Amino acid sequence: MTQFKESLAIEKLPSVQGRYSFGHLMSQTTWFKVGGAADLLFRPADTVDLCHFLKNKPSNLAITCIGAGSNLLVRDGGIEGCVVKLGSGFSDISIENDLVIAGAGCLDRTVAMKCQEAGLSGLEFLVGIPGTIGGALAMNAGAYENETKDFLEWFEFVDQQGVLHRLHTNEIHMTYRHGNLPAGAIAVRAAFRCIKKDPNEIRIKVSDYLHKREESQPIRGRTGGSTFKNPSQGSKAWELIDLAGCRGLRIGDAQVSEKHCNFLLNLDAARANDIEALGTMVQKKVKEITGQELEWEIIRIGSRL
């Protein structure tokens, strides 16, 4: 990792109310518990002090975002650079009428239970995503044939150069899977519109969807949540997976789940490297016999040792 050294050696970094680490343990901070050391992990203490960071940060200093860390495997070389965490700064949210306004560090659960409280509906499916608003502005993520941009109103971004923007749901192309932020684009608050409904029937809906993903989901291990996104043809990617018999094939400490085979396992000791191994041989099996190709949906990032 030399790209942060000499980055610092030509410029320093800018004093900030948020929380510098240096050599951070991303194992520490991914659902997976894997992954080499970031240069430096950046935690900002709210949109003004992430601005004036990007404003006054070395020029060459790389930049990378995450959230929850749950839809992430960190490759275990580590990331040159910097990462930035969203934190508590990022947490509020309001409520006026319909319209639900949220930090993109809240977690995609809280969100749905204030909303549950609120007596708003719409959001109900984010209870069982295991990750934050930011993340799901990213990934468009979606379950029970829902997705965040069936809500989305807009949204607010800082670029790369720290200037903060607001763009409607119009003016972006969601697709499955892909938020289509602009490239360096570090999501910071959004808002939703929603329906206002009996809290009581939300409140049936949110249980059911939390008893549906307790039962089918490996939820208490070491995971990234679903690993490869569905196919276009209309097939579920752990049919596929199922079909090409890969449930519970391992390699090493690294596992797909017997539970639900679209999801990956760390049992004890397995390192980012066994886990993407195990998940390009899953690929490879599924397009030998299905003749089908999956795409990751889990986010890959850092350098392999």
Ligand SMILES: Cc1cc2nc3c(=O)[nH]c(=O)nc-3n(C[C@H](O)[C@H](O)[C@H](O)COP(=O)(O)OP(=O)(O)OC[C@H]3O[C@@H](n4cnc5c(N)ncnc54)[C@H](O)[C@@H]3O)c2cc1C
The other form holds:
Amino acid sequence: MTQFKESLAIEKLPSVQGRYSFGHLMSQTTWFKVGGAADLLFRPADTVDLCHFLKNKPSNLAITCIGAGSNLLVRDGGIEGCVVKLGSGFSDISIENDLVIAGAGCLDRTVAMKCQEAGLSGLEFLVGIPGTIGGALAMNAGAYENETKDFLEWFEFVDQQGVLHRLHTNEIHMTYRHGNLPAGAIAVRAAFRCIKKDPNEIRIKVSDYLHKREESQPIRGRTGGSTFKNPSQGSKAWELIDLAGCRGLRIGDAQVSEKHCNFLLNLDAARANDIEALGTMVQKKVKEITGQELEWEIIRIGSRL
Ligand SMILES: Cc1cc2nc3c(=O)[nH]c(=O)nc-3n(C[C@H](O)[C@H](O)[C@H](O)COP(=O)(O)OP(=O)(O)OC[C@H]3O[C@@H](n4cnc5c(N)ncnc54)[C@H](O)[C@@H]3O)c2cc1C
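Instead of the form predicted on its own shown above, give the structure for the form predicted together with this ligand, please.
Following is the full complex, with the preceding chain placed first.
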């Protein structure tokens, strides 16, 4: 056992309210259904438990926080150290007038539906994004001309030393698909300023967004959503991929979606390596044919086999 692995011995870990799982297979957790094992998965019971864990964990234990795994490509060699996954202790939603306060473990869809019920407009775009509020903050998730930062008032995070902080939107610089959270921050709660509107109007917008998505994206496939960011020159990543002739391209069971060619799919038994190699091949072909560079939007983590 290496010195690093020794630090994962149960007796060296702080005693917590939440759950530890050793050797957790990340393919069970990611939307792509690929990824090797994490040495340790920790599901904290709540913010106090998370702070306690971070304050008392072995100092050489690397921490990776994940949400619903809908924007992640975890490599086949797995993740060294501890993966923190926020669960039900981070799923409260409360509403104070037009302010919606949601735990970072809440699913985006749940928050959007709660706003609809309360007659609060703004977060309708979250309805079809299959991640959590934590993931939406980290990625500045967006759709249909809206981004998370447009409605964010403040968010709270725990740093690697286990200390809780609050930052207001004007204190961070969120950009296109980049939340720019402080290094190592684990977001635990966020507040969004919405606008009171007729619930019927909101309902129509929500179902329109869901319908558009169903029509244009392989939402039931094993995917990570948009693979590449749209280049800043105004062109769309999917148009460049199409121009480069990559629609339907395959490596083993990894395929560029026929329906939306900025989505990669695991058709059945693809490994993370196949999916990453396919993405790299797409980047190369797009560069050759269009001269443009595509930047990964999907977060790739872990080690190769
Ligand atoms: C079918 C499909 C459709 C999609 N459509 C869209 C879309 O329209 N718009 C869009 O923006 N995205 C879209 N995505 C991508 C994805 O859903 C979003 O990026 C989402 O915000 C990721 O949230 P998550 O909880 O799944 O995060 P994960 O994928 O688990 O993690 C993504 C990143 O967020 C970090 N993170 C997660 N939780 C926290 C936390 N609590 N604190 C700090 N960091 C954290 C992780 O470390 C990682 O870097 C789509 C994905 C799929 C599969």
